[in-house]
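The data below hold one chain only, encoded as structure tokens and taken in the form predicted on its own.
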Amino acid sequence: MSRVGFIGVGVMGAPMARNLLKAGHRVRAFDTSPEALAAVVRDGATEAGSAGEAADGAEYVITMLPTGRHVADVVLGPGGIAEALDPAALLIDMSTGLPAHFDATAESLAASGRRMIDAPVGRTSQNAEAGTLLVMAGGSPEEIDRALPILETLGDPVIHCGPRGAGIRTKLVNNYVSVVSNVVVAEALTLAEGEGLDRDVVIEVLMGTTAGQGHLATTYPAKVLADDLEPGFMIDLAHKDLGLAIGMGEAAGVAHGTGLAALECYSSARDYGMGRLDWTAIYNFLRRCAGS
């Protein structure tokens, strides 16, 4: 089995450290917390006094903190990561950070010879207890392989992304999804309750449609994925039942703000003669926007 450093052990990190403590491997952590690291330590994990001593003589070493500024203090700081990191280890950065701050850490590990993929995760901290997190992971090929015995320790799936950088990307556009739709969903069962609906009901024909399926297992796949933009469903129409939609819940004053925002994206799409269009070609508007 393989000697691991572990940066992290909070909510997410503790459990993923226990998981790789339970496959055999020797994990040696760190963490700013002393009562978070005493309970791995608990568990079976030895205890570091920095980062960098964590990282020493590890074959792998794993980062798993909030932002990528606290993956920088602690890779590049002062007693870090970079000082003691064998140019034959592996750094794996776990972490949810702004991917510009993953690439320039990544980028001066490189000049010094030294290794680092970025491999972020989805779902929940039931899931980093059962190791069945969602990895996403950047790197080449190489790197990717030689991290999969940690890795599917962790997860399962293991997504290998792209290159290094591809797994952070990917992430926060899974989380832009995640979250903005948390959003929608919210405002739409307000204005339900808003209308005196039956909310269960109203949730029965959600998840009988696209609003509950979802447009990447549903609309997308079978039209503009397809290159197919024959109406099932024009953007003209999208347009209208959004704006009365909003109008149901402006009279019961309920908060619709996402729902203007799309109302402007639907209008902008007509105004560039996409109105008889199926509405998934959106998709196709906003890369025109964006010059893709």
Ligand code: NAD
The other form holds:
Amino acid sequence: MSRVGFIGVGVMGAPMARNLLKAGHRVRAFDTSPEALAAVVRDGATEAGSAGEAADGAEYVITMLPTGRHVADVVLGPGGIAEALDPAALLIDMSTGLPAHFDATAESLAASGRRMIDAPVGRTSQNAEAGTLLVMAGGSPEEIDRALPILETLGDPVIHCGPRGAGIRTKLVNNYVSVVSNVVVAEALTLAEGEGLDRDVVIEVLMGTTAGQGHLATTYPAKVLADDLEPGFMIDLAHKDLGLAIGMGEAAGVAHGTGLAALECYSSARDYGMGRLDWTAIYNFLRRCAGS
Ligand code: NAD
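Here we have the form predicted on its own; I need the corresponding form predicted together with the ligand.
Every chain and every other molecule in the complex is listed next, the one we just looked at coming first.
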């Protein structure tokens, strides 16, 4: 079993630290919140007086902090992890932060021969408790192999996303989808209520179509990802139907901001001559706009 330094034992970090303890690892924790720190110490962690103290003598150090700036502070700041980290140890940043902050911190550490990988997580604090977080790891194959005994205690699955920095970038792509689609769903249900519909019936309908099942599970594998742009449902029709729904939302006085943004995208694709292609060709349209 390993000696693990754990920095940041809040909503996510505390259950993760507890799972390491349950698996038999020795955890030395630090948090600027005395209450948060006391809670994991009650469960068997050793208290550290600073991030550097938590890292001293550890084989693995985990940071689970609000942002990449917090991580940079605890790694590179006075009394920080960089001052204490053994060159043979591995620093695993599991926070969600700006990739540029992570890159700069990892590069600073690498300059003194110390290794830092990114392994942010998807899912919720319930999954943190159950040890079923989805871990998105970025690092060399050797570094990920080295981290696996720890990561597999915290999550299932652990997905190796690519080289250092690929985990945090994948996490932001994931959250772009989940955070934006949350608003679309809220707009749709508000629209349904505005029209006096039975919400449960509307949800039953949505769950029977791409609306609720999601494009990645339904249309994309069959169409654009298979290079098949023969229309199952064409961009012209998607544009027409979205316009109708927006008109209904306008009349009902409910929010439809994401719908308007999407309509602009469909309109541009039509202007570009893609109206009669499958609606998933929107992906190709945006790739062309991005020059890829
Ligand atoms: P949190 O605010 O509950 O926990 C962060 C902890 O870090 C707090 O206990 C805080 O006191 C501590 N802290 C802040 N600055 C510190 C410092 N300089 N030194 C030591 N400790 C410090 O947040 P959380 O919900 O546990 O989230 C942690 C990270 O995980 C975030 O990046 C978040 O985006 C990500 N995340 C959260 C969830 C979720 O459902 N809560 C899910 C996936 C990912």
